[in-house]
Each structure stands twice: as structure tokens, then as C-alpha cells.
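We begin with a single chain expressed as C-alpha cells, specifically the form predicted on its own.
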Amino acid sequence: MDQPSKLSPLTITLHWLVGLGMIALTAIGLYMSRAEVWTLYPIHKSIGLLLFVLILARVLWRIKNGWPAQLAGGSKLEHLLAKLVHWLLITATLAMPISGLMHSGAGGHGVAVFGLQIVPSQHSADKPDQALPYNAGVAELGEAVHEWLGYLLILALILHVAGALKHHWVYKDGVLRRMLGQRV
């Protein structure tokens, strides 16, 4: 369990893999998106399913242990914000795996992990091509979603980032010390 001097090791590790991961796959996300590249998608989506089962590890972990305690750094807003931020971040990486099936898996272009279908792709026959959906309203929904809870993720990390830089080199509280293992 966490105490307000130091984190367990099972929180830091979720954090910084559950924040790698979902910064590796925006990044990817993006890529893909505005290069057109759709041979991506294949392992975005595996990566991204792998990811929200430890996200939901995630979650589970912080309803049980609670939120780690503030330390003294900030004024009312910014920790108000910081709360904010947190939330946004904690739904976001829920949401965005699940948009992002709801758009693939209702959209016919099927789910997969590296090869082993979860949900099975949909395709015209005569035009092998282009997928059919499943529903088209439910993969239209998950695309715009996915799309927009992208751009708010990216703005949530960077205001993240930035708070943990303040606290570091500003308030200098331990709080980034402590999300890297050592005790404050």
C-alpha cells in the first residue's frame, strides 16, 4: 500500500507503464492517422488491448489503495487541477481503448491480439477491400471518440508533465522523487 512517503512498487509500476504505453500508442495513433499508415493498425490494436487489461489493473489498484496523498507544493487551484487532471487522465486511458474497439470491432475491420481474433473482421464480397460494419452508428461514435479523447489525452499528459516538473524544480516536495521509488 502506499504511504504519504513513499509509493509501492505495484503503483509506480502501473503508472509508468500504463503513461509509456499510452504515450507510445497516441504517438503511433497520430502517425497512423495523418501518414495514412494502415499496416499500424494491426499492432496498435494489440498493444492496445494488452495495455487496458493493465489500465484496468490500474483502476482496480487505485479504487483499492485510494489516491496517493498531496504534499504540501501548490495553492488551492492547482491542486484542484491537479485533481482534475488526474480524473481526466484515469478516464481517458479507460475510454480510449474501449472507443477505439467500439469503432474497430463495430466498424467490421475486426479485433485481434497479434493474430488471434477476439472479434471477427466483416468484408464485401465484391469488394474484399473495405470492411462492412457491424453498426455503423456505434463505430462512427467510437472513431470520434477515439479521435477526440486523443487530443484531450495529449493536453492532459502535457499539464501532467508539467505539474511534476513545478513540483520537482519549483516546490521542490518530492512528489516526482516519489513516482520514481525514492522515499520523501
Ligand code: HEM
Given for the second form:
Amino acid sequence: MDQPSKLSPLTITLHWLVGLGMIALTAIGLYMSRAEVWTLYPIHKSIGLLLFVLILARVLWRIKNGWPAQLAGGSKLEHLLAKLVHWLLITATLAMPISGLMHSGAGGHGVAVFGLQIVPSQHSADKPDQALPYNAGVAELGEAVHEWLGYLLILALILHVAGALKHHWVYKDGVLRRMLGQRV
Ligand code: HEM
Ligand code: HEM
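The form predicted on its own done, now the form predicted in complex with the named molecule:
Starting with the chain above, the whole complex follows.
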């Protein structure tokens, strides 16, 4: 379990695996959809689903262990903002793969993990190159959430990294060093 002066190896490992995975998928997602690189779609979906397993483990661990104790540096307002951003980030880790699944699965585009089929794709007979949705409403909701929460995630991440660096360089209070495994 986490202690105020030292975080558990599980907290640290899951934070960095999920965190760096989310950053990579955000970059790939934005690039592939803007540049229409269709070959990246199955890779984005496969990594997203594998990451979802780690995300679920991370959320269960957060529920069992609680949030890491707050360290001294920063004003009350900054602590509140940090809490809000942590909640936003952890919610986004759940909502991004779920909305991606809704978009691809219900939209008839199909979902697979590196070739292992989870939801088959569906096409109409007269337009075989176009996906035929299983449920257009669910697919559209998923698409909208995936896109707009993606933008919110980027904003939250900028605040999160700025906060971590401010703690490190201005307050010099060990918040970043603790997430890197050191006792503070
Ligand atoms: C390079 C990028 C990142 C850096 C430098 C970083 C740094 C940190 C640090 C120093 C803490 C500890 C805060 C504290 O003790 O109060 C923390 C906590 C946290 N980070 Fe990050 N982080 C990064 C990326 C991410 C990403 C991408 C996510 C999720 C999408 C994320 C989610 C969280 C959450 C939810 C916490 C709260 C504590 C926990 O649940 O383990 N972080 N981060
Ligand atoms: C797990 C974390 C994930 C993150 C952080 C993420 C992030 C993103 C981002 C930022 C975009 C660009 C959105 C846009 O501007 O339209 C995107 C696109 C997309 N993502 Fe994800 N994604 C994740 C997981 C998934 C999963 C699990 C699936 C499907 C099973 C998926 C399917 C898609 C699809 C189909 C697009 C393209 C949307 C379009 O062309 O309009 N994503 N993703």
C-alpha cells in the first residue's frame, strides 16, 4: 500500500504504463484521423483495448488503496485543481476506451486485438466498402465523446504536467520524485 513518504511499486508502475500509453494513443489517434492513415486504425484499437485491461487494474487499485496523500507545497486552490485534474484524468482513462469501443463496435467498423476478432464488422450488400452500424445512436455518441473528451484530456494533461513540474522546481516538495519511486 502507498505511504505518505513512499508510493507502492504498483501505484508507480500503473501510473507510468497507463499514462504513457494514454499519451501515445492520443497522439496516434489525432494523427491517424487527421492524415487518414487507415493502417494505423487497427493498431490504435488493439493497443487501446490492451491498455483498457491495465486501466481497469489501475482503477481497482485506486479504489482499494485510495489516492496518494497530498504533500505540503502549493495553495489550497492548487490542491483543489490538482484533485479535479486527477479525477478528470482517471475518468478519461475509462471513458476513452469505452467510447472508442462504442464508436467502432456499434458503428459496424469492427473491433479486434491484433487480429483476434472481438466485434465483427458489418457492411451493407449495396455499399460493401461502407460500414453498416449495428446501432447508429450509440456509435455517434461514442464518436462525439471520444473526440471531445480527447481534447479535454490534452488540456488536463498540460495542467497535470505543469503542476508536477511546478512542485518539482518551485515548491521542491518531492511530489514528482515520489512518483519516480523515491522516498521523500
Ligand atoms: C509525462 C507525463 C506525466 C507526469 C510528469 C505525471 C506526473 C505525476 C505525478 C508527479 C503525480 C503525483 C501527484 C501527487 O502525488 O499528488 C501524478 C499523479 C497522477 N497522474 Fe500523472 N503524470 C503524467 C501523465 C499522466 C497521464 C497521461 C495520466 C492519465 C491519463 C495521469 C494520471 C494521474 C493520476 C490519476 C494521478 C493521481 C495519483 C494516482 O492515481 O496514481 N498522469 N502524476
Ligand atoms: C485507451 C485510450 C484511447 C485514447 C487515449 C484514444 C484517443 C484517441 C484520440 C485523441 C483520437 C482522435 C479523435 C478525433 O479527433 O476524432 C482517437 C481516434 C479514434 N479512436 Fe481512439 N483512443 C483510445 C482507445 C480507443 C479504442 C479502444 C478504440 C476502439 C476499439 C478507439 C477507436 C478510435 C477510432 C475509430 C478513432 C478515429 C475516429 C475518427 O476517425 O473519427 N480508440 N482516439
